[in-house]
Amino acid sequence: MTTTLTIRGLHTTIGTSQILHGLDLDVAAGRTTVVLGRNGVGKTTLMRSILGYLDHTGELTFRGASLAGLPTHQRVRRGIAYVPENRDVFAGLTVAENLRLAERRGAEPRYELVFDLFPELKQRLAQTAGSLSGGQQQMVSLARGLLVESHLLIVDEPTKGLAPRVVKEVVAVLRAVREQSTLLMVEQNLMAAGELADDVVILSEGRIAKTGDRRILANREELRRYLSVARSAEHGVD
C-alpha cells in the first residue's frame, strides 16, 4: 500500500505545554483516515503541525520528500489542502470571492468539479458568505479546499455544529470527495466517521492509543474507553 504522508516522532509544544508526544502515523494513499479522540487530546494540533502552522520536531515525509523546515505555503504548493475547523469563510466577501482566494498561481482551478459537487454554490456566487447557513458555509470551505488539485486533503471536524440533516449532506459530499483525493479527517460524529473511514486513528493525551481499519468503530466498549462514548453511533461525540 502506497503511503502519502509518513509521520515519525512528532512532538508539538504550544507555549509551555507539550501537546503531541512522539506520534508515528502513516496516511495511506487513496484512502480516508479518520482521527478520533476526546476534546483537547491534540487532534487539531496534529493537523496544524502537518500544515506547518505550529513549530514541531520529528520527521514528516510527504510523497517521499521531507517537509522539514518548509513553511505552510510551500507545503500547500506540494499538494496539501486544508479545510479548517469552524469553516473560517470570509464573511464579508461573496462566495465567488471566497473561491477566487483559493486559486493558486500555476494551477488550474477546478470550478467545474466544484460546481458539480456543490451546485447550490453556483446559484449563490454573488451572495456574501456571512449570510449563508452553517451548512452552506461548510460547502464553501470544502469547495475552497478542492478548487486546486491536491494529493492530501485535511478536513478538521466538517460536521461540527451542523443539524443532522445537513450532516448527511456534508457526508454525501465527502463521500464524493474521497474519489478525488486522499483524506485525513478529524471527525467527532461517529455516524459520519463510520460512513467515510477506511482507516481509524484514536488519540489519547497527545499520543496514538489505537490504529486500525474501520472495524475499530464496531467495538463499542473500546470506543467508550477512549472517547467516553455512552451514546449510540448515530450521535456525535462531544
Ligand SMILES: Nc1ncnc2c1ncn2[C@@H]1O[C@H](COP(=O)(O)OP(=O)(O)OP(=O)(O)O)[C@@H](O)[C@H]1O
Second form
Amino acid sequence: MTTTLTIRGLHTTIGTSQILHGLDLDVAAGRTTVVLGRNGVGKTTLMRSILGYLDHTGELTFRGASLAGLPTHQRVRRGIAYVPENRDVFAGLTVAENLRLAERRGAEPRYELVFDLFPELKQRLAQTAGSLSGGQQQMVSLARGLLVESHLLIVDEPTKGLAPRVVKEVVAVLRAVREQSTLLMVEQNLMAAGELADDVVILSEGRIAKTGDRRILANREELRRYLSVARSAEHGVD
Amino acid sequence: MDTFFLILATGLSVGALYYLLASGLSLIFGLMDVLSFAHGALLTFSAYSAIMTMNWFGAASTGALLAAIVVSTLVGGAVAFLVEWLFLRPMYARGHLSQLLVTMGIGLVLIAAVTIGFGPDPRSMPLPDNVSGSIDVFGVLIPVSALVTVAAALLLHAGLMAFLRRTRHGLIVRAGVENADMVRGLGIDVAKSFAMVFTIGGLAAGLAGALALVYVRAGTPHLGDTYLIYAFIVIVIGGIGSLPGTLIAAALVGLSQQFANHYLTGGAGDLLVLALLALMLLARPQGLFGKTGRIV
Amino acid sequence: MTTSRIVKPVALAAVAVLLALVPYTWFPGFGLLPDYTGAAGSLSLLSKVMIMAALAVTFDLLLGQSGLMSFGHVLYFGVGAYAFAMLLAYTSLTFWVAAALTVLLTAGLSLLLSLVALRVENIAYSMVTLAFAQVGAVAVARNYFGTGGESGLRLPTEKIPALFVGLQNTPNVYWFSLATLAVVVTAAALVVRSRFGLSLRGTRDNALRMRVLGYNVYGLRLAVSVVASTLAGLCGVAYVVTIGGTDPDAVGLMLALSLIFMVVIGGSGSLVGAAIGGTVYAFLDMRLPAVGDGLDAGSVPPLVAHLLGEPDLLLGVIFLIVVFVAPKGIVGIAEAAVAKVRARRAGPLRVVLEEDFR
Ligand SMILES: Nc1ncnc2c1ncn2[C@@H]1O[C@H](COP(=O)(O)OP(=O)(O)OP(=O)(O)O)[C@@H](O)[C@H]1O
Ligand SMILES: [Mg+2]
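Complement to the form predicted alone: the form predicted in complex with the named molecule:
Below, the chain from earlier opens the complete complex, with every other chain and molecule after it.
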C-alpha cells in the first residue's frame, strides 16, 4: 500500500502556544482517512499545517517529495485540494466566480463532474455566494475543491452546522468522491464518519492518540462520550 | 450663485484628488492589510518629477503638461513597484507594525530626497494658460483644473472597476480583499496580485501628484501629507476595499470641507469632516459600502 | 519572575537617583550633549529627552501592552501642552491649577474620542485616531483658538513660578522633567503589574478569547486609553515647562509616527524598552542636525555633509534598518543575548514527557 502523504514529527505553533507536538501520520493512497478529536485539539491546525498556512517544523512528504518551505499556493498546485472548515466561500462573488477562481492553468476544469454532483449550483451560477444557505455554500466550497483533479482532497468538517437533510446530501457526494480520490477529512459526525472512513485517526493534545481502520468507529457510544459530541448532531444519517 | 458653483467645483476637485490617492490605498489595504504611509510621499515625489518635466520643456504648453502628467504617473508606479519588491515583500510574514514602519521609513526617505534635491521652499508649477483659466459651462465659470482632476478621477474609477470586474487578475483581487488565505488555498499566488495592486496604487498616487500641482500650482516637500490623511478618512467613511464607497466618500469629504470652509469659517471644514467620520463610525463602523463582519 | 518584581523597581530607583545627580556633575558631552553634563544647554536637552522617554512609555501602554496601534496618541501630548499654555496665556488661573485642569481636560477629551475610536479595530482604529490627531495638528498650524500657528505659543513669564525661570534655574526644570518621567513610569508599571494589565495583554494577544471568557474588551481598552492619554497630557505640561512654551511639532504627524518608532526600537511591550526607545529617538532627533552641521567644515565631501544635514533621511534609513535588522528592538536583542548566556549555563534541555506526570 502506498502512502500519498507522510507526516513525521510535525510541530506547529500559533502565536506563543504550541498546538501540535510532534505528530506522525500516514495518509494511504486511494483511501479515506478520517481525523477525530475533541474540540480544540488541533484538527484544523493539522490541516492548515499541511496546506502551509501555519509555520511548522517536521517532515511532510507528499507523493515522494518534501513539501518543506513551499508556500500554500504551490502545495495546492502539487495536487492538494482544500475545503476549509467554515466553507470560506467568497461571499461577495457569484457562484460562477467562486468556481472560476479554482480553475488552474494546465488543468482541465471538470465542470460537468461538478454539476453532476451539485445540480443545484448550475441554477445559481449568477447568485452571490453570500446569499446562499449554509448547505449550498458547503457545496460551492466542495465544488471548488473538486473542480480540478487533485491527488489529495482535504476536507475539514464538511457537515458542521448543517441540517440533517443537507448532511445526507453532503455525505452522498463524498461517498461518490471517495471512490476516485484520496481523502483526508475531519469529521466529528460519527454517522457520517462511519459511512466514509477507511482509516481513522484520533488526535489528543496535539498528538496522535490512536490510529486504526474503520472498526474503531464500531464502539460509537464510547467514542461519542470521549469526543463529547451530542447525539442530536447526527440525526439524518443512518 | 457663481461662488456656489465655484465651490462645488473646487470641492469636487479636492475630492477627486482624495480619490486618486484613496482608491489605491483602499485596494492595497483591502487586499494586503498594509496601510501605506509611503503614499503621501509618493505623491510628493512624483509631483516633483512633473515639475522637472515642465521645466525641461521650458514652455508651459498643453503638450508639456500632458507629458508631465504621464511622467509623474509612471514615476509613482515605478517607485511603488520597487518599494513593494525590495522592502515590503520581506515584511508580509512579519505583521502590521513592521510593514508600517517600512512604509514610514520609505516616506521619510522620499521626502528627504525631495528636500535635498529641491530645498524646503515651494516650487511653482508652470501651467499653460488654457489650464490655469476657467471656462464657461452653461453660463457658469468653472476652473479648467477642476474639470481635469474630476475627469481624471472618474476615468481612473472606471478603469479600476473594469479591471476588477472584467479581468481574472481583478477577480483575484476582489476575492483576495475578502479572504486572501482562501485564494492561496485555490493554488493562486496572491503575492503577484500584491505587487500589481501596490503598483497600481503608486500609479494613481503619481497621477494625483501631477494633478495636485494643477490644483495648488506649487509643490512643497510636504504636499502629500494632508492628502494622505484625508485619503485615510475617505477610506474609512467609504468602507475599506470598496471603490464605489471610496468615490462617494471622496466627493462627500471634498464638498463638505470646501463648503464649510467657505460658508462657515476657515477650518470649519476640517472639523466637519471629522464629525462626519465620527458619525459614520457610530452609525456604521464598516463604512458606507463596507461589508458587515469584515471590519478591519 | 519574583526577583524581577523587586530587582526592577530598585534598579529603576537607582537610575532615578543617578539622573537626579546629573546637574551636579561636569563630564564632557562627547558630541551627545552640546556641552558639559551639568551645563544649562545639556540639562535642557536632557529634560526634553526625558519627556520623550516618558511619552514613549505612555504609548507603550497602548501599543505594547494592549496592542492598540493608535496614530493619534500625540494629540494628548499636544493638548496637554497647548491647553496648559493657553490657560496660562489667556486666563488668570495660576500655574499649578492650570496644570491640574489640563490633565483633567486631557482625560475628558480622551474619554470622548476613545468612545468613538474604539468602535472599530485594527487599522481602522489607527486611521481614526490619526484623523483625530490631524485635526488637532491643523487647528494648531492654522492658529485657531489662539494657538499661535506655526510659531507656537510663548508662556507669559510672570505666570511661571520663579523657580523655573532663567538659566540658573535650569536644574529645577530638569528635575521637574525627571519627576514627570518618574511619575509616568511608576504609574505605567503599576498598570502593567496589575490584574488590569494582565487582562490588557490578554486582549492584545487574543481579544476574541477574552470576549468569550466574559471580559469587557471595549471597557478595558477604553480604560487604558484614558490612562495613557492622561499621562501623555502630563508629559505635555512638562514639555511646556521645559521649552517655555509650545510649538506645532508637539502635535505633528512626524511625532505621531515617531512614537511608534520609539516603542519598536526599544522593544514593543516593555516599559523600559519604550523609555530607551524614546531616549534614542530624542537624541537622534535633536543631535543629528548638529552632526550634519559639524561636518560642513570640509572634513567630508559636501554631498555627504548635505545628506547628513537632512535628519529625515537618516531617520528614515534608521527606521528601515531597525525593521530589517532588529525587529524586536533593543530590549529584544538584549533578551536574546541574556537567554543565550542562560541556556549555555543551564546545560542541555532535559526532556520531560507529559506521560511522566500521569
Ligand atoms: N489564531 C489562533 N490564535 C491562537 N490560538 C489559536 C488560533 N487558532 C487556533 N488556536 C488554538 O489552537 C487550538 C487548536 O485549534 P484547532 O482549530 O486546530 O482545533 P480543532 O481541533 O479544529 O477544533 P474544532 O473542533 O473546534 O474545530 C485551540 O486550542 C485553539 O484555541
Ligand atoms: Mg477545527
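Bear in mind that the values here come from a model prediction, so they are computed numbers and not experimental data. Residue numbers count along the first chain shown, from 1. The term rigid core refers to the maximal set of C-alpha atoms that superpose within 1.5 Å between the two forms.
Relative to the superposed rigid core, the position of the CA of R214 differs between the two forms by less than 2 Å.
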